[in-house]
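First, one chain by itself in structure tokens, the form predicted on its own.
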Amino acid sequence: MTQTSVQTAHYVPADLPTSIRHFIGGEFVDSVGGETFDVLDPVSNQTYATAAAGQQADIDLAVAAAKDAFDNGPWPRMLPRARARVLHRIADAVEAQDARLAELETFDTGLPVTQALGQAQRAAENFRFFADLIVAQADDTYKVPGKQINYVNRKPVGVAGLITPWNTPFMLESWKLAPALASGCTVVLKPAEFTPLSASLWAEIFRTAGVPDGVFNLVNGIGERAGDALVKHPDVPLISFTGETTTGQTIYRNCAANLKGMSMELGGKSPAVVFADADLDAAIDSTLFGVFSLNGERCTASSRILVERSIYDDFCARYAARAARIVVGDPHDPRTEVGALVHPEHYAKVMGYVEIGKTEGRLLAGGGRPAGLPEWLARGNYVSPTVFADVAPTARIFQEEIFGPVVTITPFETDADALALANGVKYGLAAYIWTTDLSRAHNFAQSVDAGMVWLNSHNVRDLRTPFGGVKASGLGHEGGYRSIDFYTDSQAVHITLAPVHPPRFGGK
């Protein structure tokens, strides 16, 4: 049975805004039009705050702030030592508040608060290393001796269109404005809807940093109005998006009308597949923590667990009791390890892939609402750890993408079939692989369709190395130099130190 935590009420942080605004050319602002929208607590299911619903003069008043503190503010001129600094002094603020920013975080998301602290203080790394890059940066030059000198000026290439999602936002949102700013662009952020509480903080905290009015401007919004009018605007040269597949081709599509550039970092349906030579309890440890952690709700989940025959009962069974003891419960509490799912509808969707579910595998554990929650407890989006076994291929919770407390084990008999059964998805982001047979290890992970592999680890991410995915998992990469890449243009000039004696056309 699902263990639960033992607080005995909801904790509401103190504090709470009832309203949440717009930021725009660096003042706080209502919708032109007064559009709002509810914001729920996902434990309790009320509503909290309401926050300005973003529309098309919304975005328009927005991009017009960031394209004239590009075009004529100091900041995409100011020396890359200079934007340093102040984005140091953004990771200070952010590490000076982690407890806040968690305290927050978890009361508008469900995730667990010992979880969301981890992401605040990922939230200041994320700054404090594309500070150092941005100064570390260097670029190419090329030398043809006694004829000419080549080389690669970067500029930033403007107005940054960021479209977060509400899964660990504050970090997500850190992980696009960091490079972005560091780069020289100004950006206008859209924070997802269900979660704007935290995107809110980012305001006071560049300003207090010394980030110069109109450079962050945040527009909230319904994705199909504010998300769409940003992507549509045609001073935004470049989108930034990461969320949900089937939105990342919309986005595809309406992006090609003014051939913007475009990242995005889609949906997952990552495999964690486990050989019999493997270091089984690291590998249930990883496997339980791959796909349970932030509440299921990470792109990077390892929730199609491939595991070896001559292992399988033994992992299932293990793995299973394992499940069944997950403490459930209110997310403020220390000790609760899968909160509340971040809203209704997504608690619905979930919900409806369980019982799915229950026609397409073996159900070990969870299948439903935790049993022993207190009534204060029992209104939120709770969903106990589910695992199903024997489960096809074939099957919807095989293939689809639940981004919740579920998890699917497959067995296979040789390699072969593993690597089919790892690729036989429509996704690509991750992989996880366990196996001490070194060659099997490398071969394996060079052959699986995945933008990123970890062998015998959990999602240990290196800020220095790609992040995205391939398939229907997204298009192009950022993280460390990469994201330097995204959100710069790439000038070559040419300086000749001879004299140049080109064709003579329409000469005598």
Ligand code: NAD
Second form
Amino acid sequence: MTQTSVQTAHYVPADLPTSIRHFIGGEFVDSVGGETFDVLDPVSNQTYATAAAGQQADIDLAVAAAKDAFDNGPWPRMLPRARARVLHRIADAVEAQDARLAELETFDTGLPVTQALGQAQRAAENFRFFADLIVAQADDTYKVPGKQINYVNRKPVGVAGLITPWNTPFMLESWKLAPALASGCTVVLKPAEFTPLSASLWAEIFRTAGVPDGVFNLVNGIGERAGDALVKHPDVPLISFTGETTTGQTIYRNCAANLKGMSMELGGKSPAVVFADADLDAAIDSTLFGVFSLNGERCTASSRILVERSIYDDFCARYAARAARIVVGDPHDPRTEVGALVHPEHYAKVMGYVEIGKTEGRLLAGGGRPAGLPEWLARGNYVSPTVFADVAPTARIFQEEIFGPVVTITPFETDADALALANGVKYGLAAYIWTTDLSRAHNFAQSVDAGMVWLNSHNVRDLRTPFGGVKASGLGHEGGYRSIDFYTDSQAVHITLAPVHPPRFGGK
Ligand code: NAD
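Having displayed the form predicted on its own, please output the structure of the form predicted in complex with nicotinamide-adenine-dinucleotide.
And the full complex, kicking off with our chain again.
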């Protein structure tokens, strides 16, 4: 039976805002037309705040403020060191209030508080990383001895439109805000409508750190209204989007009319491949954490485990026993390992897949709401960690992103079978390989369709490495200098060092 934590009442953070507003041109504002939407917390599923619902008019104001700050303000023209100082102050501020950020994020998203705390610290680290990067950055120079020098003049692109999802929202916003601001762009952020709370904290953090008015603008709202208006705005030359693959396809089409720059971080269905020679204890620890941390609402979740036949039964038994002992409960309880899913709509989607799974696989753990939840958690979006074994590659739960605490296990016979299974889905975000055979590990890594591979390792990011997916998991890679490349244009400047010698048209 699923374990539950022992807290006795739902924790509500002090001074919880009851209205969440846009931030445009340095001011908190409501929507021009006064539109709002309700914001729920995922434990009580009650409305705790109303948020301004941005429309075309609000996006127009935010883009105008960002464009004015870009065209006329100091931010794009500051020396990298001066911008870096501001970014470090942002990181300091995030670190100083990490516990507050974590409790608000946990309240709004249902993420376990210990994990939300880690995400807040990671958000600070993203700002530090890009602050350091722009100070260290050099651009290429190409010498043609005695004739020419050609160099790259890097220029911020302009107003960046940033559209983010509801899983780890604050951290994922930082992943776009930090490189965009570091590059000298000004921004309009449209956070996910399920989880607008933590995004509203950026405004005060940025203002106090010295970000000039108009550089950071925030418009809340529904994707199809506020997000769509941002994507289609002619004064926004680039869009960085993280979210579902189908939304990414819509945005891709809508960017085409204005030939915008795009970065797309999309869905995943990542394999964890466990060979018989693996360190099984480590593989079990990692594959449990890989799919059940962050409530399974994780783009790089190892949601398909492929296990070599000779250890399959042992692996399944040990894995299921551990999954059944995962502590599900109030996200604010530090003992909680899996909290409440973000929203009733998402809960219904995940529960739908759990029911489909019962017809497609052998249920080893979970399979519905956790038993024994106390009364005060009874309205929350709880799904117990669910494990299906013997799942065929044609099954929907093998092919489709569930984005919740649900995992499939499938046996394989040979390395070639494992690779075919790993690559047999439309996604290609991450892959995790467990084997002590060095050649096999590298050969597999190099053949698997995945933007990122971890060998005998759980998901630890090195911020310098490329981040992104292949196939339906994304377009373009960010991370390190690649992020700076996205938010800047690399202009080529050519200088002659010798007498010019063009062919003399009309000189005969
Ligand atoms: P979503 O696509 O529903 O929404 C993401 C954002 O897009 C939200 O802000 C939403 O309001 C906005 N949006 C929706 N329709 C829009 C439109 N027509 N035009 C403009 N904006 C629009 O995604 P979600 O449910 O919030 O997030 C979960 C998804 O995100 C999962 O598929 C997950 O794998 C993916 N994700 C990917 C990564 C990655 O790095 N690859 C990271 C985190 C999450």
